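Have a look below at one chain only, the form predicted on its own, in structure tokens format.
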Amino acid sequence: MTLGPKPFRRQHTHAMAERFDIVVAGAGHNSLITAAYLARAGYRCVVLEGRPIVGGGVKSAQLTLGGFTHDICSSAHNGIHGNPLLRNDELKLGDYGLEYIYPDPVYHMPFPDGSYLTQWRDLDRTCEEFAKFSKNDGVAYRRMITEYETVRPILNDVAFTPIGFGKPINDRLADHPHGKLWQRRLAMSAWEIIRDTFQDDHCRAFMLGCPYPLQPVQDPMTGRAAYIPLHQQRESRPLPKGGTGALTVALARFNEAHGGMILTNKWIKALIVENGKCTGVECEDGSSYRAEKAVVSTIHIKQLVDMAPRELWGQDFLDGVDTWEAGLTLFETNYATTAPPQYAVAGGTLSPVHSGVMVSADRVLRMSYDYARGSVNLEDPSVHAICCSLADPTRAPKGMHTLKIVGYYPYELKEGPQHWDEIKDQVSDANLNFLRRFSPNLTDDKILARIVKSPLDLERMNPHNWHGSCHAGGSGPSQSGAMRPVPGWAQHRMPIPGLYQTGATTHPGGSVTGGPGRNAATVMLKDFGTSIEEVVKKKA
């Protein structure tokens, strides 16, 4: 058996005397991307990571049994393929071991009445799946994706451009033949768009739940979430071969190949501020690291403000941090199994990498109420099952599988977040038993081991999952665009000179897009007197 890339670890003891241009606080995928572009420009970077393995939410490990490689947080890398980093192969990460797999089918959803809807990479085949329920909905799906693909390049450009560095989205849409319609759509709720586009409830449930977008779908300005299934129609839900951590392993290798240093087990406790400028960091082990040019942080803003005197941040920034909201959260169980999920379909069974159950559009709407109430509602839960080993056999011993079952539940329970420790095994069992209604082959004898992570556990595992949010915080209008992380500080430059911020608390937000990382590099390189375009063109 060939395992994928080994988790990236480094520990040096002699680095304190060395000089660095850039100190990078945290080794999530975004900060590694920022460091990679800066290293490509010739700046010497040291990346400091508190945990034993780099990657943040983009890393893999053998969580259950030896030989089973699980994704610790993220699995699918949908958003990053629109990033010029990969779209234009700017850093040639394939040379550092990064290889993607594009599963087909993309997503499968069974329903309680025995019917099902499967999204395939082939558009005609997917339209036929919708047409099983409603001929009009099959036509509507094709029309929706055709229209979306005309505006998708604009949405990509906005995501992968720092705030203030390009035209605002409405100015960009002014050049689109249907720009005013798209302004309206993006301001609408995802529910309104799906309700008005599709007639059949199965089709509506699929569009709103494949997977659930971690936003209340009836909220204003969630319109883009209605197009998530279309985003994955052409590109699938890409998996890095060997585990999600293959991306961050490749980035770490790139950084070291370009003169950078990566140190693990380096928890940062304070920023060093001298003469009003951030010049380095102090670690809990007593070591400190100085930056000649700048410090770039991926530390969550809720913790970042405690690492320097509060008066240095300014009241506007502190007010923005105080009002930061976690948003919607999830719950996951990782299993080592001897079988993948199997679903009954015409002519036999289907075992997809990604599958999920959302029993009705009404259940999607009620989820927002469950979150608001702090309620763990186990009646017809929304579940998302991910079996990466089906497409990537390197993830498990021969004939065996990794399985992740994700459920959607609030961190803030009525009884308090600590209550998760009492109920998490019960919730995990309920999610598995619900999935068994549709995949009855997942009997107890097929399960070798499991590890359960509640929203509280996700926060304990990684402080960046503040209040259980794997996206570092909600992505509603109050925390998007020029409001992320706080109004007035959305350009990656922090109130303390010499300090920059990247990661999911910055534009365009959470998920595996690499957008915050590349955008932060764009801003920093401009401030240093060059541009990301010049750096990319530079000969290696």
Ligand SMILES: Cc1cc2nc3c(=O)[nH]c(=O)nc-3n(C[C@H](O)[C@H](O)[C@H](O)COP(=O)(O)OP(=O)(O)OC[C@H]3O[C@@H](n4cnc5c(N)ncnc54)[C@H](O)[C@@H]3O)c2cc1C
The other form holds:
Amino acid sequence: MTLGPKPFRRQHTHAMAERFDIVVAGAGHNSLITAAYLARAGYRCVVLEGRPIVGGGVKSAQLTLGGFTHDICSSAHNGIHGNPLLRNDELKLGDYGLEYIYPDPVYHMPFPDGSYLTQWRDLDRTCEEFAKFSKNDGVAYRRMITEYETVRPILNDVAFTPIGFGKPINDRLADHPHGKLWQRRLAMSAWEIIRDTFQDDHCRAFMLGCPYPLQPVQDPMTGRAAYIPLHQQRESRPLPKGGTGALTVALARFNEAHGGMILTNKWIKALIVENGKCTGVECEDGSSYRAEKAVVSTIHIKQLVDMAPRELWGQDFLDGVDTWEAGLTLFETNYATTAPPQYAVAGGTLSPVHSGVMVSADRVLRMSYDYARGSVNLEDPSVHAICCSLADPTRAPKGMHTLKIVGYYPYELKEGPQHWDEIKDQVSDANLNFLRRFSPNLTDDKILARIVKSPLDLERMNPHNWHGSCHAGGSGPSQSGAMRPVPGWAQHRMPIPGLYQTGATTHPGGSVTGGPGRNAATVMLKDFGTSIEEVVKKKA
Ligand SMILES: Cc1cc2nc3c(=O)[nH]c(=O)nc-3n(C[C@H](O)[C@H](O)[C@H](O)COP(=O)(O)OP(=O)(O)OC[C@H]3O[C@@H](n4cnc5c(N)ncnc54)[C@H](O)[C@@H]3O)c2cc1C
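To complete the pair, please output the form predicted in complex with the named molecule; the form predicted on its own was given just before.
Every component of the complex follows; first up is the chain already shown.
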């Protein structure tokens, strides 16, 4: 039996004597990507991770029972497929064990009236699903994807270009025949676009929540989120074979194969600053690591500013960090089961990898209000279920399954975040019981074990999930583009010379895109007198 990617951990005690060009603080997928490009350029990198296993939100482990490989946080790797890292196979991560599976159906959503909408990789088939509810909506879905495909390369380029390194989005849109319309659409809310495009409530609920984009969908400038379902139409919601962690394990192997060193159980507590320049880090275990060229961090900015004297950051930067908001948060339960979810469909049942329930557009809209009020609303809760073992049998013993149920709840409760410890089991039960209304086969005897992670637990598990945020912080206009992480410091160069920042607090933000990782490498390599294009062209 295969147990998925072997968690990547390394202990080392003599590193202090060694010399490194680059010290990398934290080993999420983004910082590992930055390190990988720097290592490819010939720089010797040491990556220091506080947890026993590398990967942060892109990590797999046997959380429940032996033989069940669960994804900790992320499962679907949609965003990274547009990154030149994978799109152009720049680092040949396949040679280090990375392989993707593209589930079909892509997403299934059952509704309380017994109807359902399934997204298939086949566009015609998906349009027919929308047309079941409204002929107009079937046509609208096809029109929407046709229009989106024309602008997708522009949006993609913006995400995978560091701020200030390419033309701003509106200049790029000026070259598009409907650029002005797209300017308007991107400034609208996702809800406005979906409401104006689709007539039927099932279709609207599906478009808003397959899965929920983790931005309040009625907020201005969320227009792009209306197109997320179209993004996954053709390329599905890809899963790394063996577990989400296969990506970070491959990156760690790449780094080691290129002269780098990965050390785990290394919590960083301070930056070393000498003559005004960041030259290394100190760890809680008393060790310290020096960098000849630079330090690159994926430590959350809220914690980073406490790791060097405050006067070194400058007031503007500190103000930007002070006003940083966590954004929306998730709640997850991982189960080991003897059955996958099974939904009733015409002629039988369907067991999809990705499914979710959003009972109506109105319920989705109310989620933002629940977040704002710090309220845990268990009335018809919105849930997202992922059963990776259906497409990837390596994740569980034969005939058994890994199931993750994600709920959408705030970190900041009226009673305070600590209250999560009292209510999390009850909330987890409520989510499962709600899903059972649509998948009645998931009875108690099918559940072998579970592990519950509230938004507070997600922060405890990874301090980069600051205040439970799964994207390190919200991605509204105040924390996007040139404002991420802080206005004036969006180019990954931090106020302390020699210190760079990557990770989800930087452009283009959270999710498994690797965008912050590659963008930081682009900036650093330019500062070192070369370019990412030169490095990629270099013979391995
Ligand atoms: C429940 C959940 C489900 C999700 N599902 C998806 C999904 O399906 N698809 C998707 O695209 N995204 C998903 N996400 C979001 C995604 O996981 C994150 O946005 C992404 O992993 C962030 O990557 P990163 O490299 O920026 O940082 P992280 O993955 O957070 O990595 C940061 C690393 O730095 C380490 N670190 C922090 N501070 C220190 C320190 N002081 N010393 C040493 N090490 C330190 C941490 O331990 C961690 O390993 C999900 C998130 C959650 C919480």
